[in-house]
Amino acid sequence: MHTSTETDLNRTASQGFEARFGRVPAVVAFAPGRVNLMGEHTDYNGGYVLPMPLGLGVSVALGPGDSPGDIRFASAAFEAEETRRVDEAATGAWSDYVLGALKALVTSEITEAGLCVFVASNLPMGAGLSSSAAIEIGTLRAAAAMFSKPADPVDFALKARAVENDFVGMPCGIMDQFAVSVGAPGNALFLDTRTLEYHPAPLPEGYSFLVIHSGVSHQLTDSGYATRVAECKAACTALGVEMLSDLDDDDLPRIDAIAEPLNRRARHIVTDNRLTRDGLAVLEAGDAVAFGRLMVGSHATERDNYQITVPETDALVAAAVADGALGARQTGGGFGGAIVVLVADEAVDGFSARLAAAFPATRLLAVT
């Protein structure tokens, strides 16, 4: 079922395509953003994650091109149009994510006829809500529809991750792409990133998750993300394991014995894996209060062990909990971006107003 947001965004993309290229698009496809409720940076360590699709997202409109091998890119967010060859390498432009996804699925078709692309989004860049994954999955869905390709959600998640890793050069895990491609509205998604086993997790009745931008944007390719990936690999070598998710609480004494900061990085993975497993259990039990406590614990290990929070997100989380939120934590890759907060439904409006008054740089992005 289409949400009103999806319908409106698809219309925006279709109208933008027609205005820019002078013809209606052949197809329009939507993909949501996501917020991560638990399990941060565990995905590239083979661990557990608990993301949730959002109503916000990206719509991608595609239509026939003007010349073989050329792709014309336009977006509602930018005045300038780009034209690129299908065989180009990444350049650091926003269109890299679209180009990489197209190359993964329909290179030969574009080589023969070319393509026009228009992208519309209501996902803020730099908020940690997987705008890049949404662009990739939206593009794959549109291309599959236009060229009659199989559209398997798990396969699309794997293709989108390969776009990030091998084309864009971002050493991310599978969580974002999997949540965007496979996740269902109204549920969280518990995923074992090593085996790709997954199942929906119910959201607590009578409570809402608020996604609040801290006012500090991040750009993961310019941040410490790649450094954290390298540190985790070094910790694996020091501990003699293939992946840090091979470890559990019984291994904490020997984890603490390795050098700083590798010990902290490994401790975070063990801790957040445990919190995420516990989070699934309490969601299935309908215990929102317990889930909130686990969110606070997850933020603490992000801050103290993985060191990916910033003063602004730390202050927001502390203020949210002090104001009566059941739980709060920084969400996404870190180094800025958004926090996610769990509050009772009847408290949403008052809570949001008080937090906005206390932190004018913040912005409420979504209520789920």
The other form holds:
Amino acid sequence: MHTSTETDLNRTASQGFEARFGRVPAVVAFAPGRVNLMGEHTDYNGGYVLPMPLGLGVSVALGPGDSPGDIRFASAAFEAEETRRVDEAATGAWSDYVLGALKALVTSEITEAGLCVFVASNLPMGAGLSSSAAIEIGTLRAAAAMFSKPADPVDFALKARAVENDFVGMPCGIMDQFAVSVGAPGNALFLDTRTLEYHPAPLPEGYSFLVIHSGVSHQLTDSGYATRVAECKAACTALGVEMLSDLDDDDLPRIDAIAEPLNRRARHIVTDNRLTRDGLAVLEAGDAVAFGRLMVGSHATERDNYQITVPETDALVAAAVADGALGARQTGGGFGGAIVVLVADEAVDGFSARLAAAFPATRLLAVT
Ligand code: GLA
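Output block for the form predicted in complex with ligand GLA, input the form predicted alone:
So here's everything in the complex, that chain up top.
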């Protein structure tokens, strides 16, 4: 489905490409961002997640290059153009996400002829909405179209995760890349990250999910993300399991007996995993009120057990619930970024206006 955002952003990428490189692009491809409704940090623990694609996203325009092995990168967001070799290592620049994805699919084609890339995005970076996964999947889609490669969505999700883990050095799970590549607008996507079994989860009729930036940006590669990954591994060792999603509520007494903070980390995974499984059930039953309650529980375990919230997102979630929202929680990798709030359709306008007045640093990013 082509949303108007997608069409507009593709046009921006195409025009930007032409203005920068003086020729029309060969292809343009779009990939959405995502908001996660439930199941945070469960994905690298073999657990469940419940993300939803957004209308916001990234468009990638590609066209022939000027010299073999060279890739010229430009973007609507950054003035400076960069040229990099296809065999270069990661540098920490935004173009790493594009370069890593290109290397995964079309290294030999670029080695022969070079490539020009122009990226346009309306996804804020550092909001927890998977801007990096959207760049990777958009690049894979565009490269597959340009060089007539097979474009299997699950394979692209796996490739994009490998770009993060092995090229960029971000030890993330599969959720973002999977949601962006496989998810369909209008539904959430329930994914078992252990088996990669997935199916669409219906959104409640008459209600909207609001994505609100807290004003605090996160930077996952610098943040506690890698620490949490390491803590989960240590908790597995302490508990004698391969993955924390092997555990359930019956294991909570022995989880509580291991050392701080590993006990909290394991408790979070068990708790959020259960909430996510229950979340799917109540979405399927069309019970928005119950889903909202689960979201509030999910925020509490993010805050108290996984300790990935910040005072600003805690305050926003509390204010949203006090204002009458059905539920609210911090979404994404954490340490800031966005919250997601469930509100009845007729309450959206009033709710957003009151929140903006009470919290001027916040920004409403999406209503789905
Ligand atoms: C980031 C990572 C995901 C996932 C979330 C937290 O978005 O990229 O793999 O771990 O954080 O749920």
